[in-house]
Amino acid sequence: MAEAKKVILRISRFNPEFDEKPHFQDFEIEIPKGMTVLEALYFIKENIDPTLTFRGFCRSAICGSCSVKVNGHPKLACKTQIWQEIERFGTNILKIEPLGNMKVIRDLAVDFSEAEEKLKKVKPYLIPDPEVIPDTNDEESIVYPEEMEKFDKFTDCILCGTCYSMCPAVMFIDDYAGPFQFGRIFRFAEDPRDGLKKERSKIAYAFELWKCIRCERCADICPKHIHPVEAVTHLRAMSIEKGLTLNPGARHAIAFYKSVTSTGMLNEAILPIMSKGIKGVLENMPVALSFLLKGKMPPPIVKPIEDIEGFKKVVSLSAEVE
């Protein structure tokens, strides 16, 4: 007989006909060794609580529908074991709600329309090259390993909308893309079949690119172990490349890195001014004010440092291999 383990599921319940708020409902079931979350919520729905609503098609960690928080933690239903989840976290309670920064539709479905009208604007298809892709299907496009490898992972991609759900900027800033977004956009401005390639960071910079903390929650809590914040790093050189510098964000990364390239060190003192000009000063003033008085103000000038040519040696290396 399999081994069981009676475990509380802490389902987070809302139908919009009755409640004005959603509320938490506990299950008590007997889990055997292996149950995934999904099939927990399938075994409520069959055999407690037919009402229950969620998502799950595939029930292989393909099509992405039944994203939902664990404890927290967005996650597939279908693929997270609730033994291991209770190990994890040291209880026999288990918290399930839907994911964040979606209207919630009933239950644990939310409305996910926002986010695909997201992607759609940012043009998340290739475009063929005439230069580059054959008039008939005579011949072959031709995409070689170490072009695949560029932007290989971000095709694993499956829409699941975890790393959506967590983002602060998709939180607090209304026209920003989102990661999984921008990862569609560079996984095309990498890919030598598309007709826009690098342009394609124009789209990105029009949808908030530099509005990204880069506190890396979407690379943390993505299923298939992809990161959408090196795709906003990427894009943002991209962008930089393309001339488009007029924000704070680019002018923050061109000062830093000509400071770090023309001496080896970062010259902390001038970035404000440099990345937002007069204005910067003036927002930084009482910060610069609190460290003078302190003793810890950087000085506005930075002594290269001895082997200053050895180190531009190195960027240069370093720039050709990228």
Second form
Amino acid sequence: MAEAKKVILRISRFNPEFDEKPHFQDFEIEIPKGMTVLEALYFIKENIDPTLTFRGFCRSAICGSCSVKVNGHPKLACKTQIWQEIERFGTNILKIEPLGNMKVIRDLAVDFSEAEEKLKKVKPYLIPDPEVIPDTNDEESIVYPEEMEKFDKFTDCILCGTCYSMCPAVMFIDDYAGPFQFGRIFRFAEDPRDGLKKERSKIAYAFELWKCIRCERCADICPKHIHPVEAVTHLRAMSIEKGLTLNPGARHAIAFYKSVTSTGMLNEAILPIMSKGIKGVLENMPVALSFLLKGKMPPPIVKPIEDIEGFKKVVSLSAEVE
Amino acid sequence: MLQLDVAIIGAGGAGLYAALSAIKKNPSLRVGVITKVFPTRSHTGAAQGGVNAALSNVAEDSPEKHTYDTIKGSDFLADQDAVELMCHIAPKIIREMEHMGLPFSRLENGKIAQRPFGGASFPRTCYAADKTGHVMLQTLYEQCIRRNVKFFNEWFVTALVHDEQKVCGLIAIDMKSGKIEVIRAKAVILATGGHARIYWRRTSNALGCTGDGTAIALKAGVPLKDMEFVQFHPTGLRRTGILVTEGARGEGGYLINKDGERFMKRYAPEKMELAPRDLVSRAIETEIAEGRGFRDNEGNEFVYLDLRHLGKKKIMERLPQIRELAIDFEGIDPIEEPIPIRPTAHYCMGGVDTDIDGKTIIDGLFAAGECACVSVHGANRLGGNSLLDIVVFGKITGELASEYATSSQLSEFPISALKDERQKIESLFEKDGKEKLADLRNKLSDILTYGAGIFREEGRLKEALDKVKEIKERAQHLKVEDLSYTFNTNLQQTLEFLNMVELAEVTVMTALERRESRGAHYRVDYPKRDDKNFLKHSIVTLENGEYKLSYKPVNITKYKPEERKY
Ligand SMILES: Cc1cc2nc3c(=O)[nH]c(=O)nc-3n(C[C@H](O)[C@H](O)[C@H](O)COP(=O)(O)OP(=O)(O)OC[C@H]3O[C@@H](n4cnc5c(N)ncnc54)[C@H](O)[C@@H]3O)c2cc1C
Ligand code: SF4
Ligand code: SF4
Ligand code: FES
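Next block, the form predicted together with its partner chain, ref. the form predicted alone:
Next comes the full complex, and the chain you just saw is listed first.
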């Protein structure tokens, strides 16, 4: 048998069917060297309390299921060794809590859906640039390693939500996209195959890019060593380059992108705008918005508006500008 | 009742590609993906090494050569028409994913980079450092968002419903609310991944790779194929079985025994470490059995995978994740020390029996990915061919399901099916609880590892079969102790185990009846391949509560079975 140490896992418990608020429960167990937090949680579930609720899947730090707070620090439970934590904190009591900035479903499992919705809104996907991407599958696009290098690190993101859970901007600003969301925007803004490229900084702008306080927490705790705050910095530079400062023109841009991202309008419909140059379109925005206000829908907004909340926001925003 | 046109169970590479293809084919369809984990948590994300396609970016290659290598690797059990189809689509589908934004590693000239992999005659494996599956999964998920695919995240499917002829839909538990729901659908695609978790204690697979879809199909009367074939990956970490990618050997890693010897020279003098997986796994186990392995103070036995001679730069550049895994899970930095490894249950060649189009015997029911058996991998899958298989057959089934749903009507959903399922699930809360889940799961794992693992033999298989049946009996006493509706993982894990027991029985049963050695199925008592009697697929169907075994011919086009030498 390997060496073992007695450790108290002080676990936050919450079951919405019975509890008004979370409480802690202590589990004292023998932890052999090398045991991870996730293994310990399974040990408890299998041997002591089958109702303990948490997530875990790959157990090899690649799926992003298992992040929890260990003595206040969010970590992937599967790659966090208990002995190391005991040494780090100088105590044999480890407090295990669910991530912050998300609703707790039960015990350590949190609701990821708001973070997910925010991700979906920032267009987290390649919109192909026809100038770079061949129109047949008989050819590949040419991307040089040095071009890849600019964004490659950001493709490591496993959507574990750790950064999001600690971000003060997420906590205080409703519309703030979030660190990994900005990371994703940046990843595409730098991809030579993308049709929007630096225009994507405007999406970031519309989702409160400037509200990041650059506390660098996201960079400190990302288990994949990504620096979302770096994406924020780069996107800010890009957005300034694209003429977005805090002036009425920028407000139009905000309204435009909000309408685009919240009405479910097809990406394909934006592309012609892109090729004409976004600037020209932006200059015409007040007109387009007044159409919107009157309920007339000029192209390219061809799809019915499903997200009424988003629509209302556009209306109120544009009213403010007028 | 919820209604969809195409319901896809599973959000791994196969499920997401199917969803994308279905919606692209007909954007007016309601396409939904039901998945027990958030899509990007699916096990496809764990694939490290890469995906094969004869792009000829590094060396002159061709789909024909890829086809031949795959068929030879399969020990001639793969259906040759299906392999041809897959290998010919490969370059196109790789480029299609590249056009979706997949960040493949690149050559100096800007083209997709390729690396050598076991069993391949050329550097054919396209990769993104050592996170190929991860970026593939992310890219496909991104494109599904773009196309407004509907997701049912953390819904656990428990049953498939059909009327003997046509599929009607499925039953699932919405984990967040605990509600048992029906989803009616015109077409259903099973894409639930593999079941290597039946070897619970020693596998590279995620905790949820429990073969639910395969078991659900079996219970619904759909035949399974070639279930005896389970691949053991040569290089799992000593303690956890977590995988060290074949890419590590592709980049030039050595396998070393206690005597400091590159022992592969005795087993595959030409290919050495890059021989196919079944061969390398057996070589390692033989070294250990003959006393040339290492043993640690916890009793784990292993050999070394040595990367040190590759140098820091290459390790950091090409295998950064492997380095992290070794540090995090073994406390070893491969730049300075060799990695302790042992074979680990990794991949299921067998699965739901489909034809070359991914169709099952039920109209409107398709299967794709690791849960399906077309078969393109036969008795042994080559590294880098599964990520290819899942996207190729994801695409094919997605398109066909889309066409099928476009031209057909929803079938009547028998309400009694929901009642029965509800009752079955509710009864689990009322069992006597004499048995414990973790106990039975570990026992099952030990039975299989000993009786139906890397080396197999008549006596041990018979014993394993009896013991698995005994476990199945004892599983009747498993009680779900957690009585809550909200996110009841105790219930989910119990259901998963019940699925695994069924698949374990079928695995042992087919292994016992295949009295030959072929690919990953190695019989000590029948060490030779026997084409006269066993060049055929085994098929198992549930009939009147019993498993019936039958056989089906292998489709052979132009590649004559020959001895497999490396
Ligand atoms: C560690 C590792 C490394 C690998 N590396 C490579 C490699 O380099 N190259 C290669 O080609 N192959 C590799 N493989 C194999 C390959 O990754 C898998 O075979 C492949 O990803 C399987 O994909 P899939 O889409 O079929 O299933 P998965 O990705 O496993 O997805 C299954 C989906 O089904 C869902 N699901 C399952 N059951 C239910 C249920 N009851 N209800 C609802 N949803 C359900 C899950 O939520 C999940 O979304 C590797 C495998 C492992 C384990
Ligand atoms: S640096 Fe910005 S994005 Fe990162 S945690 Fe702080 S406020 Fe949030
Ligand atoms: S950026 Fe890092 S911390 Fe944030 S979600 Fe991605 S992997 Fe997790
Ligand atoms: S279990 Fe997958 S990241 Fe921890």
